[in-house]
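Below, in structure tokens: the form predicted alone, a single chain.
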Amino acid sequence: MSEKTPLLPVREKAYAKLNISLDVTARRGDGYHDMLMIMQTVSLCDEITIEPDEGGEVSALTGLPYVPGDRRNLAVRAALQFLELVGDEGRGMKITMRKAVPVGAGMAGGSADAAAVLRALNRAYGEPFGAEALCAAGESVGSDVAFCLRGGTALASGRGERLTPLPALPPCRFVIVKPDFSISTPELFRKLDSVKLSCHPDTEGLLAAIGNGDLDGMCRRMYNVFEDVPDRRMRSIRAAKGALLDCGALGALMTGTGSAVFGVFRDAKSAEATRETLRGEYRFCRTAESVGPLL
């Protein structure tokens, strides 16, 4: 057996993320934006299985017609990047993804899949790369991949790739709902560029509340500047937030560029009661909890 022969099949969970806050601080000359975000890994996850493919192709299989299985899929790009770095180009792999994280929801589902592929392949090849090298590989695939690799609670800046680990959130549960539409991230950035933002998250206050274990203080300060974009779909986002708050959420927010919205609850019992109340209104309605660091 070659020293580069991976131990396949290998399985890994691809955990979603939520934005506790999201700020856009500047538009950069390279077309990207400078961000300042507090992000949290949550237990809602896709299941990834990587198996050998004797045909020499790297492909992804989801069973969803709107999710590509070729290089347009971040998981495929992550696998190809890893194979190039490890010097094993040309090896075929089939990546099967059992999707639970909704697409176009602002929960980094594609980035989480890519991160899971990198973690899984690194393990299968005997861990040739440490966390820093693996995250550098992830950055070349997508802006959120480095966070999804590391997981836990973090302050993200730059394009989202510069990460500062934070203390764990105060104990809580999340209820996540998604209206029956998705939102294009590039489209929402274009709309954001057309307006002058008047409000921004109190990031320092949020960091202090998290550090002090102050769940109420954290929830009062949660903010996402994309909710201020002039877009008719934000009416549905506000309605979802209102529904969660009416059920007793301490705070509610759209995550990323949407369209998923989450509410924060103090305990599992109140979160589950809210899920039971709202699942008839929202086809996607799930509970989740915080997940700690993954690397």
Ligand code: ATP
Given for the second form:
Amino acid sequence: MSEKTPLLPVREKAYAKLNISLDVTARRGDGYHDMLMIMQTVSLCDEITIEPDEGGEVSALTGLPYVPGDRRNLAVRAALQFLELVGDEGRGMKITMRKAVPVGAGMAGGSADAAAVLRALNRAYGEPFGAEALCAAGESVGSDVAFCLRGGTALASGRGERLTPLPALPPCRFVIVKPDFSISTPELFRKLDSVKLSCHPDTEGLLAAIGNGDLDGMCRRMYNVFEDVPDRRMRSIRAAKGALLDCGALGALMTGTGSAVFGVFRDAKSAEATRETLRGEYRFCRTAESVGPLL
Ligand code: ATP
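For comparison with the form predicted alone, please write out the form predicted in complex with this ligand.
Expanding to the full complex; the earlier chain stays at the top.
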């Protein structure tokens, strides 16, 4: 067996993320924005299987008509990037994804898939790359891929790729609901650029609350500047937050650019009761818990 023959098939979980906070601190000259975000990996995940494909192509299968299976899929891009780095271009692979993370929800579903592919292929090839090199490969695929690779709790800055690990969140459970529409990230950034933001998250206060294990203090300070963008759909986002808070959530927030919204609960029992209450109203309604570092 050649050194470059990967041990396939390989399976990996692609965990979603939630934003405990999201701030946009500057618009940069290169068209990107400077962000400051506290991110948390959660147990809701896609399941990835990578198998050999004798045809020599890298393709993705999701079973979802609105998710492309070619190079537009971040998982395919991650695999091609990995094959180039490891010097095994031309190797065919079929990436099957059982998608559980909603698409266009602000939960980094595509980036999580890309990260899972990088972790899985690194394993299949006998760990040729360390965490740093894998993150560098991920960054070229997307800004959230580095966080999805490392997982856990982190402060993300720059485009989202500069990461500082944080202590784990205080014990809690999440209930995630998604109204029946998706929000395009570029569209929301354009709308954000058209307004002057007057409120920003108290990131320092949030970091202190997390460091002190103060769940109430964390929930009081959770904030996402995208909720202040003038967009009709934010009415439904506010309604979803209201529904979660009415069920006893300690705090509720839109994650990323939406449209998923989550509530924070002290324990599994109250989270499960909320899911039971809201599942008739929201087709997508799940409980989840925090997941620690992955690399
Ligand atoms: P983010 O939180 O990073 O803004 P999101 O959760 O809002 O991401 P995604 O679910 O990652 O958004 O998908 C957004 C777009 O990316 C969709 O239009 C989809 O077609 C495309 N896409 C590319 N690769 C994937 C993938 N593996 N899974 C889902 N969507 C993908």
